[in-house]
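In the form predicted alone, a lone chain appears below as structure tokens.
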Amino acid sequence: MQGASISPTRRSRQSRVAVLGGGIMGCCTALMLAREGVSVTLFEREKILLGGASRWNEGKIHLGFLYCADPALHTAKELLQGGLQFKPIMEDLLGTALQHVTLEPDLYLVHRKSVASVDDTRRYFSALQEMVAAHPMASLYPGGEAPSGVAELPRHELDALVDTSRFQAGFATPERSVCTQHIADQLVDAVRAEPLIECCFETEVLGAGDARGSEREALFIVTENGEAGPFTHVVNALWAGRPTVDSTLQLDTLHNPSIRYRLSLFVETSRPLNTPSAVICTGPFGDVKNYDGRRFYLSWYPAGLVYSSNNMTVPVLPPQSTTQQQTIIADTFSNLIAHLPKVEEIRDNAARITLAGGWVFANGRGSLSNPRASVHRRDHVGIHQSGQWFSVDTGKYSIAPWLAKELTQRIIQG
């Protein structure tokens, strides 16, 4: 989807864009359209921007390893690009370095009841490996050169670092990931300082319809508050609730959809650990990602899992009580340190713990722990187009700062 750069035109200051969700996707979009002279309205059905799922998520910057269960890489593929591309792109946006990217890469850990073999794991690695080093754009990856080869830890060091009894092999992988939290702050000041952005907070979008007495500016959008528009184009960038207002328009972008909302933990330690980012595969299981030595990311699936279903119906979910809330906090550690004993040490050192997670949308649904089932593949992603409306299934947080330059080039250049 890469491009040619976007210079700013006549067609593009008499554009009026609405931008449906005030996540990753929705203010990427949103400030690089302003930055092309375009005015943009941003819908926000809460009082903040970035207060979800993209401000409270690991923060991989996806080239594809996690989905070892698609051996035919069709997830990579759709993955790897905006991937390589998510630092300059992002650094570009910010005008600032990426920071507070995880010190080491990551470590995948195949559990004794991994959905994908150990063979198979290796294989799949030897060929994204391949792929990643063959991609032109590879160097752009954090780390200032094309991302290192897969290396299968000795046995020796993954008894160090394991309860061996729980794991068949570990590989060393070049894969990083990014403090979501630094992000989300540093791209709210963005999208305040540009004044072509007006924001609706508070204003949930039921649906849309072609407006009415104008050639040029052809669609509104039906708000809880009201009517809103005409805008010329209309970029729907929610995230659980996208499928539900494209249906106002008959547009079905679906395929075996489910919905999650997902809760982890995030913790600031008193003192710097070295406490390796791994990720648990492949499967119902977990990860720990060690963003500077003392900002942590900690996730056990089946304790974080609040909600799922394949009904596309967003639920309003009551508050998680204290009680529940600790809960969750002491199985996520409990689980993590029977894998991972180092993971003790986050715990035993922890200065604050938030617990705080969002709405998952997926074009795939089942069990992780059935290797059959379509919620291992994300390849379904993307912007799909009827007219001056834009539908995008972000997919992962890695891709939508690229989702979003292919967007504005998309609306500048008509």
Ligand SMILES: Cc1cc2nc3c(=O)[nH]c(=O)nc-3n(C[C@H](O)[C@H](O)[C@H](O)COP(=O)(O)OP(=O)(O)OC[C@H]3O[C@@H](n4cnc5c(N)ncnc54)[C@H](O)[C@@H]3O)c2cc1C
Contents of the next structure:
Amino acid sequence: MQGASISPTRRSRQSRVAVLGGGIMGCCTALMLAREGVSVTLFEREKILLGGASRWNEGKIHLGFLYCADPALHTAKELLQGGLQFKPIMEDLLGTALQHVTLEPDLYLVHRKSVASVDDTRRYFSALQEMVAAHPMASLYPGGEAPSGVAELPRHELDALVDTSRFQAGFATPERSVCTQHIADQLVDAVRAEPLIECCFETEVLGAGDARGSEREALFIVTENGEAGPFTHVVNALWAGRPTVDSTLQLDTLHNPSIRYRLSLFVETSRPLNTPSAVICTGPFGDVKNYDGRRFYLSWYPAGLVYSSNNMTVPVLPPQSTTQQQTIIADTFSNLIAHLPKVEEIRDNAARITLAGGWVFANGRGSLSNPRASVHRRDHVGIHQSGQWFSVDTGKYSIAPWLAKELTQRIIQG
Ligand SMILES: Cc1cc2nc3c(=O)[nH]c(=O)nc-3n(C[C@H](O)[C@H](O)[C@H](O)COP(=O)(O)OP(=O)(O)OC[C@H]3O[C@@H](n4cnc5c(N)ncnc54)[C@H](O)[C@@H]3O)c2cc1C
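Can you now output the form predicted in complex with the ligand? The one shown was the form predicted alone.
Entire complex below, previous chain first.
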């Protein structure tokens, strides 16, 4: 979709939209609206766009395999449609083919302490794979043709790969990830090049207000620098910061919410490696992603979890000291290597290690090791509309472009 080829409609010329938050959700929405001829003001508290979770995550394009502790497939059904449309929507938006997709799909390694038994995992994966294969958009998934099936690893392959005292089974799945830093750079360039988007950086949004009585409802944004507006529509895409701003309009879209701050390792190696992309699941939870042989994502969940709370007020976290950073890096490597020895080659060939991450908001709570914890379900996500105010819980990076498209259509069509 190119901006120049679209003539703005009368409605879109009249619209003036405030987009709150410059993560993937806010940037995709702002770009799509601007390309429909809508003037957008994008508010971001940092000096840059896409500086948090949307740059520093593993980029799994979820088909739903991670959520086998939700056997009724509620979460998978919610994530699948958006995941399958991630590639075509982003390619359209960025005007280029999606690059740096993981070399091989994910192996799921079922830990002995997993909250789902091997039989339950097998059943869940089989049901999910049927759902994926039957989906009319299955062929749009990154990595080429339609996602191939799920295969349980034969014992000798599992033995060669992992410390089998820690694992019960392994499955080859079709799931892939994308390098989110690469996409973040492309999105920043696209927003910069768009004349209809005005970015207000270093602007903390505190709340909102509306003024009725005129022909159209007018919305105002309250920032630390004063009031901004009027706007015809507002998209609240602040993710972890979203509930506080919604609450100033007495909007409540929460179901047992929690926030966490997670750090992971982004590693570049001095030579190409064929380390497999794998997920250690679930209870014990870790991830390895091999994007292009030299760029890797590594996470050991307990090592990188630096803040967790059910209180929705997002605190300003003090920066990690050098010692704290070194501890997280060392713990991440040692735990991953203990489970998946091939990770040692990433550590031994690391030329650059960046420790980074972001806030995670979830309509779910509790520990990953508790099978009944609501954090295992992620289906209370998406767009909440109240008049001209749209509050969006992105839920996952992989469904953000699809949600942005839906938001744009709702605003354009009125
Ligand atoms: C370690 C990690 C791994 C993850 N792995 C995956 C994965 O593999 N696949 C997947 O699909 N998802 C994953 N996620 C989740 C994914 O990163 C998020 O769903 C997605 O990035 C959220 O995008 P967003 O634009 O809604 O929020 P954000 O990227 O958080 O953007 C919100 C923006 O709003 C700004 N902001 C917040 N409050 C205010 C305020 N009051 N005023 C002004 N600005 C404000 C923030 O600075 C930020 O720039 C992961 C997250 C983490 C942290």
